[in-house]
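One chain follows as structure tokens, the form predicted on its own.
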Amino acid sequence: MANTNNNTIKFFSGEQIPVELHKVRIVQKLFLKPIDERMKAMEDAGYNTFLLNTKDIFLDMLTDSGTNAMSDNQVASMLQADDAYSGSQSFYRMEKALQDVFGLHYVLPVHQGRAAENIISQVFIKEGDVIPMNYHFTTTKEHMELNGGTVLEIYTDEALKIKSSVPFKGNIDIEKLKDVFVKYGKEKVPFVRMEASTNLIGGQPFSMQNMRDVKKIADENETMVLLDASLIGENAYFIKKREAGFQNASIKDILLEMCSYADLVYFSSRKVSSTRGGGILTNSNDLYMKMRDLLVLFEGFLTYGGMSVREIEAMAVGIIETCDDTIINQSPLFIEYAVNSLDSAGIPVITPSGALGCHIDAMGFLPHIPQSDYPAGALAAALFIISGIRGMERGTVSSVRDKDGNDILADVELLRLAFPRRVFTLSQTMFMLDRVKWLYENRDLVGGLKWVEEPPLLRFFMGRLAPSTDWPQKLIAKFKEDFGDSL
């Protein structure tokens, strides 16, 4: 065997297999229930895999918010935790890992992502005013429409094609920026928002050229940009990996140039750092004292916002740990492996690989069913009864209705299989993979579903749906006949 530079082993057969760096000290038990135990989870659930129950799940490939892995040396450092309500000297630890990493002076921390979008969105947003970005993200969109803004997504011609060998489908298109200003005039467009890896339409990387045109548009136009950082280790891993000139750069130094072209960075802790927590980060004096105050109302005190000490402790030692190679890759290496293998096969899924999961192409896996009839949900639903993996519908269902009632149909209806940081086995992927396959070849037995319990907003959290045939009972005569009763 002969190692390679990125954490994959290349084996005699001259097959590269992805390693994790790792081990494994700390477990936590699986079950795999039958199959009619997974159907009657699946309708308690509403056919909504964010209703069902982790007790009934084997694989739980939802997201990777707060359930990426910590590491030994995240899990010692509660231990030091300063539990004072204001002034605890874990904020301050936190704080200086946080400048050492970003580059940016004043942090304000809140309790998760949402939280620092409700505060930039309440400060910087306008009734009238529009918001240009690479995608939009669901609680992202809502804020800003909620506080008076439009979303404008400016992607480029290649973001929404599910095959491509593009390796920055993240970016905005630049063309497309300079006409916004040019129709709406700056004084309209509070800031342009990139996403580091775009999290709905397969998490595609924007590179660092594109960040430093963005930028260059955004000053000429006296425009914030605003970096959603969120997964900005594997965007910066994407840009190490793929970017000509960076190949010999460390992923903290491309960090630190990420951030420089950002006069505003938010975070989600669950993803960046793989703790509970967020945070804002600014080097404008003025731009912090706008936000400030807003933070005491709804987080907390500026020395902890709304976190705990302890989750404060592990996110600074998660922050550094992000700038490590080792740490930062494994999540994109078991994606490309899973995406490899899908394609190969045949399996419609989005192209490159990208970071945060496996995308499947629900429209392609099931041409059958309208997007009416919410195909990626009910790719979510199938898979989960045939396998007890949970993924998510990133489609229809995530999307919302126009002011008529009618279904504003997303732009792509994908099955997002997420890889946590460190959580799953190379043999845990290979079920899934086969249970895939399987599914794959008896697609013809999915049908749609149809809503039964609609919120009219963020529906896809807690709305309840139900099939709109007896396509689940065809579907587990089908598996029952291949695998037996047990599985």
Ligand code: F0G
Second form
Amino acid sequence: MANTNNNTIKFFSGEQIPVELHKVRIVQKLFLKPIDERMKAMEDAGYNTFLLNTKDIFLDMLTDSGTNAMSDNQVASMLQADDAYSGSQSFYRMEKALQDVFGLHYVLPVHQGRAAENIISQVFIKEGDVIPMNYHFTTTKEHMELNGGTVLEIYTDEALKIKSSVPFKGNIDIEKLKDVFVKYGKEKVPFVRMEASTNLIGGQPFSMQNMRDVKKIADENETMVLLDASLIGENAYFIKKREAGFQNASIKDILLEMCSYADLVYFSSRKVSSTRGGGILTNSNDLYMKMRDLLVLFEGFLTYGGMSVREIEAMAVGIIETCDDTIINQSPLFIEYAVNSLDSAGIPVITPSGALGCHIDAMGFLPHIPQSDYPAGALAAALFIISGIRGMERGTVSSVRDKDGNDILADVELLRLAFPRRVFTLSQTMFMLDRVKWLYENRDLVGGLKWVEEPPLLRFFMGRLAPSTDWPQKLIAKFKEDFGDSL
Ligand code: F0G
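For comparison with the form predicted on its own, produce the structure of the form predicted together with the named molecule.
Complete assembly follows, chain above in first position.
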């Protein structure tokens, strides 16, 4: 039978091209400003792409958070929103959809993912606890540490290798997990955290087998499993694609099995269901009751949790759509196309391709820049100047300083170019690939960055930097030589 459920339609040429199984009916105009204006915008933003203004950006590949395209059905659902402080029908529709998709009964809505992290950390973490996990996420770690916990990353040896063919680099190392319980004792471990499509190490998934093993060890030690499901749809897609025994399983069945091993599931809806918001789910009345009062205190009443009813309706539809292969495939297939193109041009990029975006290895791209001069930040700035494409630094700028004020150098120094779901076209993707390749040819012209203003908490969001030499001017001169008046 012909497979109508796959966006990789075979071309006569034999090429593998990801074809969009949607049409674009609402569009937003974009501008590509001249290079001198892009340079001025970068200076005004303190060489921090978070501080750019979208009027100056051509392709916004900063994140997929809150930027996925909504479907017609999501937008239509927003019209039936039921405005009510409590008891809104919109909430009950969303609750039912989340119960169906995640298979867990109690639903606590929150305004976004980090709000769930705040509540979970406050309720379950006490001073001196340790939290083993496949890898941290920035806001997760801050919340856990604010509540006295220490994050233990127990990834496998392969996880941080840039070039690899291991399909599940997001796995927890099960032997290291056993050692954590031996070393610290189970009473110090409130839960083990699994992050789907591990964000900071290149959107790398974990396998179902790994999740089963984690659950078994957690049960033996009478502790909980916490699943960060912000990118769970993509992780399920990779299980279906890469793990033996799942080829014929539906995304929905895979999601249900993944969640069945978790005591608590939380998510950023900005990613998983293409709308603002988030949530926490559990099957345990006891756990629900422990979190309920904090929800009302920090987020809002139990039936809106800081979200607008329109977003709640869109979440109900969006979470069901996450189970549709053609919707969940789209971003990983574009990422795979882009990663393969960069990899075959010899550009260091995380392989195998994962979720969320292309992750370029800035230390491999710019080996002449010491890590203390922030090569990933410099690469993000250089790419914006030469293309109007905004990526995100995911390296030492996104890290913190130790007690003595020294930078904690990041394990991996990445420039992330995110592919929000169903937003960019293939020609825009090809433009990005072309400009990254030009930059790679001219990489010697790029220099480092230094701090001008460095906030103590989550410095990457608001901090300002400057180039350590006049390298941007040299890069612009070469760009003009090669491209003339062209943008
Ligand atoms: N967990 C993961 C795995 C995330 O990727 C994020 C956000 C959060 C939690 C926090 O959710 O933003 O709704 O509060 N990631 C965004 C990103 C910010 O760009 O990768 P939030």
